[in-house]
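Presented as structure tokens, the chain that follows is alone, the form predicted alone.
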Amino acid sequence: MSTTHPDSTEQLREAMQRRRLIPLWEMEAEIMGFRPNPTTQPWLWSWDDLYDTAERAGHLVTMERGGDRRAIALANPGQGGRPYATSTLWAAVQWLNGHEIAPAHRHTSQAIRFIIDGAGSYSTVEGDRVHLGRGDLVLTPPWTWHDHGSESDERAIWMDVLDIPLNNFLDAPFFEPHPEQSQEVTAAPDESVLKYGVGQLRPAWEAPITDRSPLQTYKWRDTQRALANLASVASDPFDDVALEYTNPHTGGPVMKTFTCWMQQLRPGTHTLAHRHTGSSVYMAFEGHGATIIDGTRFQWSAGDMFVIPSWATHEHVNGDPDAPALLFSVHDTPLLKALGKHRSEAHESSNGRQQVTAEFVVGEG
């Protein structure tokens, strides 16, 4: 029969510390929680602040001083000073001066850019150069050569989103600069758009491209038409008229670790509230409205960017009775679904919506 001494538990703890061991029984609730407890905070960055900062950087920071991209990252206050919008997504505003080139490189992070205003700009991915306009979505699959440039006197500005936090967490980052500032253009102008832009059709002699989307750029004119068509026949109670950009050959998301949406909130729409695992970064593309996140109202207008953390209850409001509002967003849903960790549920209340208890104020907190 063993005898327990009064100090034996403390001695055990000290021995475990020396051996780099930690007792589960003292921190089980911390690491195996009953529900998600994300460090990412709901937050909003105003377009006025984003544009002002990017414009100043455009005047002051050369490509040589700023590396090969003049990008200004959203730093969520819950991410401990790291330049991350959420725990899985890096998001930024990038500024390109007229007749400037952002040099070619490649990396293992998956990337997209959404063009806010891109008159005269272009993007070249693996030799395929596509000229860009407002509202276009550009893909950069992992480890593909890509560079960006401008043939105009005017600046271009866009939103970047990459899975850098996830890539770094997995200890899987690789980066390589191209030996030349611009890669050789080997495809016909806008080739991927001309070949694959009608998603339900593809060249009969080609096998489906499944490892990545064959379509490098999703043109705004096509997205706009699809939104109008969908709005005339169907909507979702939680997101109203929402479209997911997909690989036209598989129907799957444009990236393996995140997906992109374009969403229309019809005039006067107030969606029902819900929550789901996985984080999201939004940009208000047109119009104005509000998103209520865990009881706090985040008022937004065109150009503002905001974050919804994992498992945060949220709903969207378009208070304009005459005009729709448009939201572009990026979600890490494919990652959660691939790992079997995606879950969602509707908000339980008499009207399906939250009680607003606070208003987010830009610059405070």
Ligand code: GTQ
Contents of the next structure:
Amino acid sequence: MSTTHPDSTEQLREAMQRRRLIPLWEMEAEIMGFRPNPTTQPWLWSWDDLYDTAERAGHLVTMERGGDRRAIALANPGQGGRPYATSTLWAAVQWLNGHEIAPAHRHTSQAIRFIIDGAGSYSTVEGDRVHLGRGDLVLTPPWTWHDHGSESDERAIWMDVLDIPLNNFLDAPFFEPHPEQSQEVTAAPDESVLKYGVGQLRPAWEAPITDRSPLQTYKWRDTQRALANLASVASDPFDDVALEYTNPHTGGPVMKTFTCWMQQLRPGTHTLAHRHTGSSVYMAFEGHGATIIDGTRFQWSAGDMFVIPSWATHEHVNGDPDAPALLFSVHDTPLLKALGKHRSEAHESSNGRQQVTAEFVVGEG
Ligand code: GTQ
Ligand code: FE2
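What would the structure be for the form predicted in complex with the ligand, rather than the form predicted alone?
All chains and molecules follow, beginning with the one already shown.
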């Protein structure tokens, strides 16, 4: 046996560094946290700021090939300068000028659009063209051709949510421009709504469509009716009158990696607080109220958009004794559930709610 210098932890550390190896024992808490500690921050973007920015972009920025969409992303300050609302969700406000076309393309990121003001615009997905009206939800599943256009003098504006951050994290992005500006329309107007829009009844000669929702669009009048019906009979202590948009043939979410909700906070409602894994993006659709996130009060009114990070404690308030408030939201819950990582718990306090310790102010930070 030859005599060697005794090994030291210092030498070992250096060897590991040279060999690009890292010991777990020096960073266990960082790598395997006891609980979620997201960098995504609770945040809010005001409708005034969103609209003003989009309107100015509408005047200044033309829709050239390559750009494709006049979409302005919510950039969460916890996402390191990236255009991501949360670590899994892209959320944006999109502006389409009158008589403009956002050219056809497809990508592996899946998208939903929630229409704020359709103003004579349309979206075509795989040959199925739907006209966009306020409150409509429009689906764009992965790798489906889609283009948007306007047939009026007025601008249209809507909210987009896509799983771009997740798609990029998974190193799975693909994108392809369509050879034509607008793809050919092959379906009858509102065909998917006419075929599948009464969810408990299905064309008898067809099998259920399970890999994605057979409905291309969820019309506001249907959502509104379901909300009013539900509000007359039932509500949830944490979310009040909340509806999840579903694939009518499976009862499951409309997208594989995220799901959408429309909820009504009845006049005077103050929900109980809870937290769960998974992140969410909200848009106040009607009325005004507040959401308390980890002790900070986020006041909102119609058009404001805000983010609730994973595991952040939250509760909703509609302080108005007369008018309901409506919230549209997108959650990555299906992803968490598919991976066996979904958890939730009620907030523990004497009244089940949080102490408010701060007020969020738009435009600071
Ligand atoms: O409308 O197709 O916000 O491709 C981001 C990427 C919207 C769209 C976005 C997109 C779209
Ligand atoms: Fe797209």
